[in-house]
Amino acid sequence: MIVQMIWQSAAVVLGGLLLGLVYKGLDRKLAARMQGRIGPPLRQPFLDVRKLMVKENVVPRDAVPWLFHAAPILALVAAATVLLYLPLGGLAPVLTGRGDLILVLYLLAVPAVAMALGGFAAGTPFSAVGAQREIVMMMSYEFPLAVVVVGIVWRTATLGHSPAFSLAVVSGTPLWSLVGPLGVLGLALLLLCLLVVTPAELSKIPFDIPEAETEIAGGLLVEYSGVNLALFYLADALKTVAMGALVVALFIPYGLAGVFGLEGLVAGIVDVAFFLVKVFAVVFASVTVVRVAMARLKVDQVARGFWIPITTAALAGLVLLILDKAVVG
């Protein structure tokens, strides 16, 4: 049992770091195009983890060298095990039954937590201020985001589906089609809080504000180089999928096995793939277009939108999935 857990672990893991660099080629070769550039090649991620592990880890002198370097490992680790309770398309998550949507919303801010105390361990002022901006961007779409978990799993609750804070019964229950108007229109907001949370988790433009290189010369990662500097890109590949398979799971769990009366390894195969694809959807939509449509934001900006206007729509979605409760029941 133990062996078997090892070995899907290291599965998901990798996967989800191959993966995760083949969106990020993706993503800067759509980027570039929709930008009337050539662009990297897809395989540019690849030779920059390549060209980083065998720079040298250059640490400032004035940081508080433990803490520098384990914050890019604190952030891989965090990333990689928020993969394992997450449902892969038909695969049900490698760690069920030992954690729940509470857990996943914890892992997902560890990195940021993480990439904060490797700038404040930094020791320079661009790095500090980068530190600061990552805290207040967390506090700030931390709120819209568990009240998205929230009302999804109330909902799913209502319906007598338990343990209600189990991925594995949420992805299982799509709601679209068990609820009435109201409960789609509800879910539809919540969905929209999602996505514009998306790239503020993941720190892409326009909320690339804890970097913002031509503010701050890169911000909490401006001193970070070589495996360290590694590290962190691999934790962002990995998070980025996170991202995704966390949207996919929440809202479209849907398979094609199904519906093409597929069995067996075909069917696996098949939904894997759908699954795949729904990630990159999702990764396109609301990464690569909005970084392209949109410009950095301010920090005053970020703080007051995620609290007012999408904490707000967020909350009217789960007043319109209350009310859609009290008609349909």
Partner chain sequence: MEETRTTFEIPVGPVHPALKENIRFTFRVEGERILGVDVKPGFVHRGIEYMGMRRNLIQVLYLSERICGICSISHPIVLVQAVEQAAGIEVPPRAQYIRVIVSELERLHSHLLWAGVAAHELGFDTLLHLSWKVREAVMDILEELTGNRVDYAIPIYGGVRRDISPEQMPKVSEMIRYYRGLFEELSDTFLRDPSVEARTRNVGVLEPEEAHELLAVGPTARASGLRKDVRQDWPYLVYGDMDVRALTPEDHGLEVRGDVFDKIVVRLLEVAQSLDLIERCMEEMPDGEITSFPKLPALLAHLKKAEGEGIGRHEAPRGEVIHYVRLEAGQEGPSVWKVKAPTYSNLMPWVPMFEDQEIADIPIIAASIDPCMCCMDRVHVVRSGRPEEWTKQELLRRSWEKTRRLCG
Given for the second form:
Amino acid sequence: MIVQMIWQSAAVVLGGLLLGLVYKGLDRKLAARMQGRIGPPLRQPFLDVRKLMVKENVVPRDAVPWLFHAAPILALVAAATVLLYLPLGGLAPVLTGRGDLILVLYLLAVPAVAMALGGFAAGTPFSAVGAQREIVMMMSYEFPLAVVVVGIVWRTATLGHSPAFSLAVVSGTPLWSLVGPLGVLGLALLLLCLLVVTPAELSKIPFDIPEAETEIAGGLLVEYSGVNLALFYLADALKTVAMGALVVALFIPYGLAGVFGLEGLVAGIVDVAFFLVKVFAVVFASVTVVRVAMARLKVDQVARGFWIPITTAALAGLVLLILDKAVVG
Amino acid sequence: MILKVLMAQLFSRPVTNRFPAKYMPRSVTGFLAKVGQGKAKLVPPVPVPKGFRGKLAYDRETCIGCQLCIRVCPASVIMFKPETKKIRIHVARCTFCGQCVDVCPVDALAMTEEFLLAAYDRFDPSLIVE
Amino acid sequence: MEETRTTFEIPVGPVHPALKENIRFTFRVEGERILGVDVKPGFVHRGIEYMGMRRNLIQVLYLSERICGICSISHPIVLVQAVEQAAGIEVPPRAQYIRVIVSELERLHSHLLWAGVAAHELGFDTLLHLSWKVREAVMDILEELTGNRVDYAIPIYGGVRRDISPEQMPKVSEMIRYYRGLFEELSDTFLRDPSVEARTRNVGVLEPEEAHELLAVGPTARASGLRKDVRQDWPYLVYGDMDVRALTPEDHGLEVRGDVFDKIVVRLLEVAQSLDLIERCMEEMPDGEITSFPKLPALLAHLKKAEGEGIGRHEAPRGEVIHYVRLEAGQEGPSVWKVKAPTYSNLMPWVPMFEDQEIADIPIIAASIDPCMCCMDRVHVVRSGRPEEWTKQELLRRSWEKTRRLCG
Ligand code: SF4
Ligand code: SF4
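Take the protein just shown as the form predicted alone and give its structure as the form predicted together with its partner chain.
After this comes the whole thing, all chains and molecules, with the earlier chain placed first.
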């Protein structure tokens, strides 16, 4: 049982890494095409990682070495663990349990914390500024994210499904068709908020403030090189998949196999493929398109933006769901 | 509005000219050799207009050795060879201003359309005109 | 501004992604807020004037072209003006028109280049690629007219080196039409984009009084509402006949605020203005000679005899550029050559612009004056291998000394 679980976990993490790098490649390619460029070949992220893996790990003189080295590992491990809790298409998550959704929320925050720690540990001005910005960013987007999750979970629970805060349950209950018109509106609002939170969670333009290449030269990553940088890069790839999968699990958990009445292995393959497409669609819409269509914002603008409009929208979505419950029952 | 531009560009050909190939070949010289053997295709550079100022062409027979070109050249590109009373041009240093062409009384100098002049050695035969 | 424990210094430069050339800023910041800045230039001094004083004037011309890779027509144009003044050389009208056409083409490409760089500083790379894509049209025309995309080698003492042929005219007109058609789209993407506005409105404000006192030039001054333009104030070449007006954001129906947004507005307006100027020059250009010295040896001989001093000034894309030249009979090169590039005047305005802004604003404020460091770096004092700093008093004393020496 344990052995099987280890194998499964390894497979999921490796698959996630592979997928994350492919999504990164697609993201870069499509962004380039939208900008009228050719862009790098699809396998560029793989080449980047391979190159980084053989490069020297430079530790700045004023750094706290153990923390500096621990941060990338922590980020990668946390990002990998998130993946184990997420339902990947037709496949049930490797790890499940009561309240795993809350765990996922926490685990998603860990890579960001790790990066901030790494930034502080590097002990140089640019990395410190980047780390401060990362913290402010987290304080801004975590609350709306939590509201979205709570909204979904609560509505699912009111439909009589338990245990609450279990991802398997939530993703097994496609809410869109089970709620009334008010609920649909509320869900749409929550989805919108989650799509706005996604690029922030992944530190992509307009929210790439902690890294901000032209401002602070890569910010909290500025001192990282070689293997450490590669680990952060991989963690980012995993996080991309995780965020995409989370959006899919919460909002678009539909499968195709049921629609076509497929069974067995075919059904599994079709569902996994469909899942990959869904994740890609989410990543494309909320990361790739957004990052080529906007300028980078400033950290106070982002904080204000998340605290007022986005949080309000998320709360409004929650209220709508509550009203919906009162109407539909 | 920007979204319109983005979507239009997503579905059209990139603006970049793919010279010499879509992606940088692992070895440029190897790639060029392959092109020579007809095994690979070179994407041509953007064509240059008439009157482009490229690598100098020198007509040794016409040159009268007046050294005016040496006098005006801003980059000390041109050397005088007293034995033959002719000149040698080190293209590696040339700034392609065309002043020598303008000054030459007998039109022994001209500018060609050749501009791919990279070489590993500044004394490479391809970079010396005489 | 009181110092607290949370105040710390961050260095930007001499090498930093926000800087396209080397300069050193030391910012005193508190959290994200900038309390003050110290600017230190001098990293890319190349000793061009010194080299020029050891060459003959024709060689100096091409040296001046390489003072700046973007103003590669502005510097030669000013130099030839200064030398023509010193040596008493007349310039045929057609040559004057051609000089104006090429300088306005340069303004066009320079402003488009800046738009791209500014967008990149904001992290908006799509606009960078967009503006550089459309910039290719003017680069192609420059290559068509001059034979090279970057170094045009067009002016020569007494005229220009290449004529614009009747076959080339339609190509230029087509380019003008292309940009006019694009203008709406460009101003739409730059001026009506919410994220660009969020990053540039009320950022890096230069008050009109500050601009005036600190002698800002070019679009930097005009964006603060100063109607200041060499082409308008001291017309040269044929600019006097062209009724050039210095443009400010008011001409776009906006209230002047002197921020980065206004600087985008001014540059966009100037793109349109340059298009008009080019069109008008092409229509009004008379036939005739393009140089008063068709034979170069005659020119060299004339320059060798010449004695006197001259000043040339020109409104380059970044502002006023001035060259001072002194010629002495019997000497082939200038005995004195002094260059003042626009960025030199725009350095001091940086200080009030940075004040009380955020770290995130550094790149765009630095870029907003369209700085060109190596054109501007005119001195760098090195003594026994170490750079040395001079105070204002010391510099004043030395320049007085030099003036006295020059006046003999
Ligand atoms: S083109 Fe200019 S730099 Fe080149 S050899 Fe002629 S004069 Fe010298
Ligand atoms: S100017 Fe012409 S003729 Fe005179 S040396 Fe040069 S190439 Fe020969």
